[in-house]
Each structure stands twice: as C-alpha cells, then as structure tokens.
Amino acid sequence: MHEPTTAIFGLDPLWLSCLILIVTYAIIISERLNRAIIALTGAGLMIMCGLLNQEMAVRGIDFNTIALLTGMMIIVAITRKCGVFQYVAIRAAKSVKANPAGVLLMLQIITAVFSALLDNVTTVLLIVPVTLVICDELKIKPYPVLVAEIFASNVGGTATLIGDPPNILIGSATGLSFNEFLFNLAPIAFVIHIVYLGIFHLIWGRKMRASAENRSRVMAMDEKKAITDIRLLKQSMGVLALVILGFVMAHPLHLEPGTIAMSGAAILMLLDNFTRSAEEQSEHVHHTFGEVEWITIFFFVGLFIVVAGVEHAGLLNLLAQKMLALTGGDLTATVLAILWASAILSAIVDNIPFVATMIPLIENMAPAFGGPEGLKPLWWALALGACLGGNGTLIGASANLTVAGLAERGGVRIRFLPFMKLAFPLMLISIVLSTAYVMWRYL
C-alpha cells in the first residue's frame, strides 16, 4: 500500500499537518461554524494535501467508537418515546415533597446515574426539558439546577466506559474494559459527586424557596401519565439491561462495546417495528435514525482523520519525547503532568478533540514505561483530567454546550464568563481530589 511521505508542493508534512490541526481546532473553539463541518473539512485537507492517502484515512477512523455512540443513541431514541425518563424526574421531585433544595439534590443524582449508564450528552437531552418544567411549576430560577446538572453529567460520565465520549475513545483505543473503567474511576467519581452535592447545596440549595401553592402543583403531577407505552417500556428496559450486562461481560465474550451497542440497537428496533406494516416501519425507522446526533458522529469521523494526519507526520511522537524529557521519564511526574494538563486544556478546548490527540501521544510513551501495561495509570489520569476538566468552562464538554443550547431555547441564558468564574475553581477541586486518589492508588 502506498504511504505518502511528502506533502503537496514539497512542503514539510510536520508543519503542514500542525497548521491544519491548529486551524481546525481554532475554528471549532470559535463556534463560528458547525464543528462537524470543520472536522470533515480538516480531514479532507489532510488527504488532499498528501499527508494521508485514502486507505490510511479510513484506517484512522475508530469504528468501534462510532458504533458504540450510534448504537447507544438509537437505544435512547427509542426508549425516550415511552416516557420513562420524565417519569423518573417527576417521581424524584415528588419524593422530596417538591422542596427546591431536595429537587436540586435529586436531579443531580439522577443526572449522574443516567450519565454513567447511557452517556452524558444523551442524559442532559432527556433531563433538561423536564427540569425546566419542574422549575417553572415551582417558580424557582432554573439556572442553579442546570449548572449543577452540567457538573453531575460530567462527573457521572467519568465513572464508566460509556458515560463520556473521552472514555469511549480511550477504551476503544486501548482495549480497557467496561469493568476496568468502573473499578478504577467510579470510586473517585462517587466521592467528587458527593462533594459537589454539598457545595451546590451551600451555594444555592439552602437559599431556594417555593410557596406551598407552587409545591402542591408539582405534587399534583401524575408521573404515571408520563409513561405512554408500557410494552415499549418493558422492551427498552430489557434490552438496556442486556446491553449493560454485555458491556460487563465483553472481555470473556471477546466482543467490542461497539458490537454490543449496535446489536442492542438492532434488537430494540426489531421489537419496536415487528408488528407494524411496511409503511409504518419505514416511517418509524426514519424517525429513529433522525434522532441520532449525526453532527457528533461525523465530527468524530473527521477528527479521527485529522489526528491520524498529525500522527503520521510524526508530531505526536515528537511531543511524547518532549514530555518524557520534561518529566525525566518518571512515572509519577508524567501521570500528574497528564492529569493536570488534561484538566486545564480540556476546559479551554472541547475534551473530545483533546483526548483524540492525546491517545496516540501516550501510546508512543509505552517503551519508556515497560509496554502497554505500564501505561494504565496514564490512561486513568487522562480520563479523569479530560472528563472532569470539561466542567471548567462552557466549551469544555459537549454536555455543557447541549445544556446551554436547551436552556436558551427555554429562555435561560448560561453565559460563558459568569459560568467560568464559578465552574473553573470547582473543577480544580475535583482535580485536587483526583490527584490524591491517583497518588494513593497507582503511585
């Protein structure tokens, strides 16, 4: 297979690939153009400029990640139609007698749990609309609840392989299992979540008030009416349980998470359409696929090719050598450097492109630490830094931007600087806790 060694017009491949990467990231950060368009344009330039050939570009796409994301999006798109997520949110609000402080607490817990089991972007798409309805009925400001949900979604997503896109990327690239993510990241994610519950109660929860009349309106909501299809509810919960069991058993079954998610999606689509006519099936399948976040999927496709371009040009190997030189090849210094650099940089740029760039960089460090097994502490540091660092600013994680977009549609503005003034110091607290955890457990 032909592998290009020179770029267009005889330009240096290293400098040209760096330029394409920097311009791509800069436009993504500016949010002036849709990020999927920019990532795909950057990918096209990598090929047109001779930095990659077409076969290399296709090899650079992590299809396991694409399959896992697409499969879970399809499962959630079908499951949400039965109303189970609205049911849980209303039930949670009523369980605390519609006390605003209790509502703030419960919605954070639900967001964190769903983010660990589904993924955090999907979770906020489901929870935020219900949050706005409950806050409107209680006549309380939704801003504190929405900000708390952003933090809960990113912390909950940190706990599992499927919870946050950076973890999906790391797991797919390294072969680390669902159980390994759960065993290594869930304990510290749980501790950080408890700390945030306390902090948000002190900042907002204890001051929130609602009249007896407004609370009685929430208590009068009938959560059972949220369930619109009992049969679909049973089918969805059954398939979701099987998929999660599949993730847990993936290693002994020799199956990739993407295969499990896509198989679960296919089974649920089959169950949902089995009794329908051919015309109805076409309509339902069209609707289901329409619910998939294709912008995110194609953003990943383009991003994988852009990163493959700079990796082939030798940039990531060069950066890995520089980082090892700075840390003296010391494991402790390297792990802590990755944890803190990941956190700070993931707050500045979206954590997905950052992690996509870091994965091959860390893989290039394997010889210095005794092979792939010696890299595990570095992977956990990258996962913690990227997922938790995403809380630092509004553009740090996809879930943050999703909440901001849904909130704006509901008449609530989450502005960049006011959010950052609160969020960045809170994010640093989670990184300090993660530092202590990583030092205690791995170093």
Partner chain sequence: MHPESHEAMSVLFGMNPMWVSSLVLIATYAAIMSEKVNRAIVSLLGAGIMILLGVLNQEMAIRGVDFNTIALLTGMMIIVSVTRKCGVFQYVAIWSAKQVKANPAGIMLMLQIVTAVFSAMLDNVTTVLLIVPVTMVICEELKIRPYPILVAEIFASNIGGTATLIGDPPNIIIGSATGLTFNDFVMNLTPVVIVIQIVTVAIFHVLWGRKLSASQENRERVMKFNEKEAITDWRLLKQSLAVIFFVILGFILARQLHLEPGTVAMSGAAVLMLLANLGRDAETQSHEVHHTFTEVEWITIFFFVGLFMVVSGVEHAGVLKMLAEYLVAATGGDLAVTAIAILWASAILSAIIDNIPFVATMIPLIKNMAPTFGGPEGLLPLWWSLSLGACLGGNGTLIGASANLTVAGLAERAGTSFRFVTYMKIAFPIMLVSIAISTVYVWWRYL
Given for the second form:
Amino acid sequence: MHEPTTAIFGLDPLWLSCLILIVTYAIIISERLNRAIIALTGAGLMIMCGLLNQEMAVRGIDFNTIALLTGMMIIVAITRKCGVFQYVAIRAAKSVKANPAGVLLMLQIITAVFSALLDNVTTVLLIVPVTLVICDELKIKPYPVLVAEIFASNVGGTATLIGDPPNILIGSATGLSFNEFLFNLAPIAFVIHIVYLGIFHLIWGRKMRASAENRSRVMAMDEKKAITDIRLLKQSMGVLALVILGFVMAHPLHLEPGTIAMSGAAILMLLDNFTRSAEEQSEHVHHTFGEVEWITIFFFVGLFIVVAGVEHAGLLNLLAQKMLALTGGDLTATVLAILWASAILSAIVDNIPFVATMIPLIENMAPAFGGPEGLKPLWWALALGACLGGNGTLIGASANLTVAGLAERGGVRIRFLPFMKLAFPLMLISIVLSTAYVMWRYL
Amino acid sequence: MTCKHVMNSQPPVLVKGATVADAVSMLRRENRVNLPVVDANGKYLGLFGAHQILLLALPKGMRADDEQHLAFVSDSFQDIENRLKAVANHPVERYMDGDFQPLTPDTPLVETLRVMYVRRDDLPVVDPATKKLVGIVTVRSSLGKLMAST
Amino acid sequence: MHPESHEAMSVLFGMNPMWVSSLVLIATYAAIMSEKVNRAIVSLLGAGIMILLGVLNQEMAIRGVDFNTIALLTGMMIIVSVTRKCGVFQYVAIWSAKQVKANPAGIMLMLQIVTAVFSAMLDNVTTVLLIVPVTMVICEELKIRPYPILVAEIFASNIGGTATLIGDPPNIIIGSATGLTFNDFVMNLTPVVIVIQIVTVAIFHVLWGRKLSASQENRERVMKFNEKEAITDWRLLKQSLAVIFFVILGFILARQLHLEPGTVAMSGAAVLMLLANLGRDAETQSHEVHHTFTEVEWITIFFFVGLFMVVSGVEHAGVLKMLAEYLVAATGGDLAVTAIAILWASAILSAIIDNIPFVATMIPLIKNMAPTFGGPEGLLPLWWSLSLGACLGGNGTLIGASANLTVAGLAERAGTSFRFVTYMKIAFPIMLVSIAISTVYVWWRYL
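Show the form predicted in complex with its partner chain, please, the one above being the form predicted alone.
The next block holds the full complex; its first chain is the one shown before.
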C-alpha cells in the first residue's frame, strides 16, 4: 500500500504527475470543459498512469470536506423552500423605512451574515432575486446593491470555517476548529466589512434616492406572505441552530464538522419527510439530493485525487523546499508572500484548486517553522488571501459569476472591466488591512 | 389586488362522473384548454383538459416513461382515434390532475400571474375553508382585463 | 490526522459498545423494513447515531465505507443515464420483436433474453426502467396482456444480474469486499445462471407463452415499427457503446492492468461525459452535467454509505465476530452445511426483505469464519452461495428486489396492476426451483 507505485512506461513519476496537474489546471482555467469532468478525468489519468492506486486515491480524498459541503447543501436545499431569506430581506428593508441607502446597508449586512453561515453561492442565489424585486419597487438601479452584495458575501464567507470552500479545505486538512477560525478570522473580516460599508455608502449609498410613493410600496410588502411553510421554517431553523451549536462545541463533543453537517442533513430530511407516503418521500428525497451541487462535489473529489498524485510523487515537497529557499525560511516573508500571491491569483483563477495544492505544500514546510503549530500564521494568510482575493474580478469567485448571471437575466449587466476597475482596488484595500492584521497579531 | 379581481366566478365545470367524451365536447363548446372537476357539492377535485387528453391518445407505455420518444411507432389516425374511443366512457376523475394546489380568492394578483406563467394553464380558485370551487382564472381573460386599462 | 483513531472508542455513558451498536443496527434495520421513512434517511441517521454515541469516530466510519462499491455504482449510473437518452434500448427491443415476426411467444422469449443480457451488464432497476415502457408499447399494439411478459422480465432481470460482478448490488459488494474479480464472477456464476435462465424461459413458455396469440393485423403493426427511428442521437450512441465496451474490457482486464472496478467505472463515466459535452458552450455543459449527476440514484448511494457505516460499527464492536462463531458452532464447522444454509437462508430472507443490508452484514460475518475453513480461499463456496441466494431470492415476492417494485410501479401507471399474493403464488415456487438448481450446482462444483 505504501510502497511507491511505478508509473507506466517507466516514466519519471515526478514529471508525469506534474504534467497531469498542469494540463488539468490549464483546462480548468480555460473553461472549455466543465470542471467536474476535467477534474475526474485528471484523477482517472493519475490512477491509469500508475501514479496512484485506487486505495491511495480514495485516501487522498478529504471526506470531511465532502461531507461538510454535501450536508450543508442538503440543509440549504430544504431550508430555502420555506422563504425565510425573502422574509429577512423584506423585514430588513422595512426596518430602515425603505430608505435606499439604508436598504443598501442592510442587504450587505444580511448577505455577510448568511455567507458566514452558509455557502456564498447559495446566499447570493437567495438574496439577489429578492434584491431585484425591492430595487424594482423602489425604482433604483440595482447595480450598486448587487456589487455591494458580492463583496459582502466574500467577506462574510471569510469569517468562519464553513463560510467559504477554501476555509473548509484548510480547516479539514489542519484540524483547526470552528472556534479557531472564528477567533482568528472573524475580527478582521468584521473590520473589512465595516470599511466596505463606509466605502459603498460614500460612492453610492448617499446618492441613491427613491420617491416617498415608491418607498411606501416597499413598506406595504407583507413579509409574512413570503413564508411558504411555517412548519418547515421552524424545523429548518431548529436544525440549523443545532448544527452551528455542534460546530462550536465540536471539540468537547469529539465530533468533526462533516459528521455534524451530515447528521443535521439527515435529521432535517427526516423531519421534512416522515409524515409523507413512501412514494412521495422517495420523490422528495431524490429531489433534495438532486439539488446538491454535484458539479462542485465531484470537482473536489477529482481535485483531491490529482493533488494526492503530485503530492505522492514528491512534487509538492520539492516546491515547498524551493519556496522556503526563496523566502530564506523567514516566517514573515513567507506569510506575506502567501497572502499577496493567493489574493492576486484568486482574483484571476479559481481559488479552490489553488488552495487544494497549497495545503500539502504548506504542510511540507512544517519542519522549517517548528512543527504544525508554527504554520498557523500561514494558514490564516492563505485563507484571507484566497477568500478576499476573489473580490478582485468578476471571475474571482463563483458567487460573483452567480450574481452576474442572475442580474443579466433580470436585465442588469455587470461587465468584466468596469467591475474590475472598481473591485480590484477595493480588494487590495482588504488585503492591506489583512497584512496589517497578520503582522500585528502573528509576526 | 388579488386573484378575486381577475377570476371568472361562474366557470363551466365537470361534475364527478362525467365522461371523457363529455369533457371533450364541453372543452370544444366552451373553447377552453382545461376544466375544473368538482363533486356534487361543488367541492374541487382536480383539473382535466387538453394535457390529459393528449396523454390518452398516446400508447399506454408512454405513461410508464414520459421521456420516451415514439418516432418508431407507425400508428395511423385511425389507431389514435380508437385509443380515445376506448376511454370515451371512462369517468374524468380517473385521469384528472389532482396534485395541483389551487389558488385562493385572496392570493395576491402578482402571485396569481406567476403561477399562471409557471403552469401555462388556466387555474382553479378554491375557498380554503369549504374546499369548494369558487371560480377559475384564465390566461385569456386576465390578460384582457390587464390590457384594457392601458 | 487523528492519532487516536486506532484505539478503542469509549461509548457514551460507559455503555457496552456491543449492546449499543447491536441496538442501533436492529433499530436501523427495523426502520428500513417498516418503510415508514425513506431508506437513505434511515441509514444516514443510523450512521450518525453510531458516531454520536462514540461507537465510531468519523475517520473510522469513513474507512468503513467501501468506496470501490460507491464508485462502481455511481460510475455505472452516470454511464447509463447518458446512454439511455440515445434510444438504444428501445432499438434492441423492437429489433428483437421483429426478429421473431412479432409472434407473442417469441417476443416473450426475446424480451427475456434482452432483459437478462442488459441486466448482466447494467443495474437491474435501470434495465427494467428502460425495457418496461417499450414492452408496454409493443403489447398494446399486439393487443396482448402485458402481465405475463412483465413477470418474465422481472425474473430475467434478477437472474441476468446474478451472472456478473456488476449485475446486481450484492455481487458488487461481495466482489469489492473480497477482491474477487469480474472474471471470477463470470467463471463461477454465469454457467449456473444460464441454466436457470433457460429453465425459467421454458417454465414461462409452458405457463403463458404458448397461450399468447395476436391477430395477423396487429402483428403487422409491430412489423411496421421502424427501430431506426428510436435512435435519437447517433453520435451519442456510438460514443456510449464505445465507452461501455472499454469499461467492460477494463473489468475483464482489471487484474493485468492493476485497476479496480471503481476506477474503471468512474473513468468511463468521466470520459463519456467529456465526449458528450465536447463542443458545447460552458453554460450548456454545466446544465447537462448537473442534470446527469442528478439522475444518479442518490437515494441508493447514500443508503449504501450509511449502511456501510452502521455495519462497520457493529463489526468494530465485535458483534459480527461473535455471531460468526455461533454460526460456525451451529453448523459444526462443516463447509457443505454452512454453504447450503447460507444459500437457502439468504434466498428466503431476500425474498421478504431488502437483500442489500443483509449482504452488507453477512460479508464481515463470513470473513470472520475464515480461520475455520482454512483461510480466505476456503470461503469461496460461501461467497457464491451468498450471491446466488441473495440475488435469486429477490424473485420470490414483489418486494424482494427493487427491480420488481419498479416494474410494478411502471405497470401500475400504465393500467396493469400487480398484486402481492397473485405474484407470489407463481413467483415463489419458480424462485425455489432456481435455488434448487443452485444447490445442485454448488454441491457438484465446490463441495
């Protein structure tokens, strides 16, 4: 099992695995083929070429991440049906008397909070449609609100273990707990979010106007009508609260996030189904499983295997040594290099393959920094860079593309260049703040 | 504005026990795409219309898998007609669509239009307390009322 | 990741892990049998409880999941969900009906053969999902009762599925847990399956086939079917058949290539999705791929995942080892008695309950018997008995196998109803015939 496998035709495993990795990533970046297909094909090649056997490949998959993602996706797929997100958004808009600047502010806060607890893409999928309805009623341009929501979702997602896939990956690989993410990342995410609230108010919020008549239309909305199923609402809120409590208490309970999320999902499916007939249940459960983002899940599965292939061939160890030589083994230089490099790279390429590759690479640096404990500043730098960097361009994070896609269908165009001109500098501000934070707190 | 404002309150209905043949002639006479089915007390049971009749005109195997293509079947006009004749005396409640959650008189107008858009059909309106049919909203008459004011 | 994972776990409140895990197992199986709650939910909850109670930790639970089975099932489901869209199954069914001049007895025979062959290569449920609708169309045109043919198809699908490693979930789990290859299954099970299929075909011919008749005019109508029109996408057809060919070749050559079935199936699935999506724009691809993944039977997959964890909980607590010792003691450690007991017990049990949880539990139990029968090699007769009993037993009642329920469900929608007792009166004796043949075979070849 642990013996080195022999690559086909006696090729050098290091070069062969490196080639497969590069080709896989190049095709992922080119976006010519669906990313799940390409990652699975890359994984298949790693095994076929003899760089891994099936057992090693399976061991390379981080099933804690897979279970956590799948579990949360199932919970969200059921919860979203009850209309709670619309309810909260309308409630928030009414709490500021439907004043546009206030609506902008409230929607950013809601997006950030939901993104911290749920997947970013899900959050924007739920918040953008109701945002478009509110803007339509107020007769204001939705563009500023949508851009602000993109930022809020990426910043909010940075704050917790479960907020953004890079954090899930890092947490699962390192064993850092929900609470550690909260203590180390939430403070800086909070500061960055406040700064963004200020910036968006200055450039857009204070100039937005809506007539009293249009505002009264929003005030006349009945948020209670948005709730389609009050029983389901109570059940899903109960389960969501239990799951988050589980994350917080994970350590004393000896539980891992994957178990908590999947158990929560099973309980919610049980509550949602047990009064139905067998046939209805089977249709319902099938539908719920169908709503899981399988493309993302299989993308992760394939990617884990590809990375396990290069890792096994020793490539990542080699790269880690090279990087250490470059930074002279200096912790500060390494941390800052990781922070800025991941921010810039995440703005232009998908951050998930990047983070998946960086994790074993950083783990290989442990000896240089006095064991796993010494790596912590590197993990926080990686998380901050990868999550916040996604704000830099329209293709930087899946949430950005999702907002753009929904907005386009609603008749609002978000273009690549105009977005980048504004977003890239704003992203850099957040990285500067992160740099200051990391320097002050860890170095 | 609610559903009430665009509803026809005295729609033609099929009473439980009516046959497929009755339904076809009523659909043609009233120029409708579907009709609500009610019991003797006026309680709403389901919808029966063009969609259900089309399915009855197709081979039964179709009902086992509605994604199956039938390009290979060489049935003549006569064969299809025979299939409909065979069910002409069956009661409509055997084939009606009973799953659709009907609108209520208080459903907001916007929501009414949304459901109509999603279902592409005329829709029954039912009193939630008595479960009795109180009317239907049709695509044609709603559009007529909406466009009249512009 | 977790250095402590190999040490014994401490169960909540210091309860005895053997009792706790047995209780969870029994409660889970009882809930599955009651069919009050969807089986995927029940098995996931059972797995969750095993972990929450501390019988397992997450890492042990994950190690308990047989990912080779999961990958094999998922990969084959993806391949089938892409392939079925091109209409090849309808093509074959119509072509075979025309080969026998649309004579009803001949059609019954041909459809049984087609079903058995497809079931050997694909999942049984998928096979009947594809074959039943076109069967109904053919029967309707011939104006014959579809019931006899549908019953014959149920038998053909369960019998055909027994023949190969990939034909039926019990075989997949057995193959994956024991490392028996595709070729081992073909060499050991296919011969007896062919005999059983021929006997069953004969029984159905005598019972029903020879009495079926259709008018010349109605037979004409079927003869006029144009099977080429059933093919909706020629390009996809060629791609899918090529991929299926290579996947099966891969299963056969697995040992020489050092590949496992899970890798072969998943790689085949990835290549087929790649071929099917090449040249499409990004948005269409994402839509199509999402749809393909949605068509995977996730209920079955998660049912397996949860079940594997529950079983690994009782296994870890030592319950299965103890049961194995009891069983060996009861049969006096005699191989012949044990093999035949397993064959008949699994046939009868599989006829009344879901065979998957049963087989998943039996596997570690049988493995624990290895010392008595001279190591893993000595267990071979037991594996073949388990497989034959579990797969063929499913024919006995309407609820014995998922394929049976699927046929009944599809037929019901199209107006042909299946009744539990009526079906059982015919099916149970025929099932017993197949088990009697299997007993002779196992006895003659292995004991």
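Positions refer to the first chain, counted from 1. Keep in mind that this is a model prediction, so the values were computed, not measured. Throughout, rigid core stands for the largest set of C-alpha atoms superposing within 1.5 Å between the two forms.
A.B. asks: For C387, does the CA position differ by 2 Å or more between these two forms when the superposition is done on the rigid core?
C.D. replies: No, the C-alpha moves less than 2 Å.
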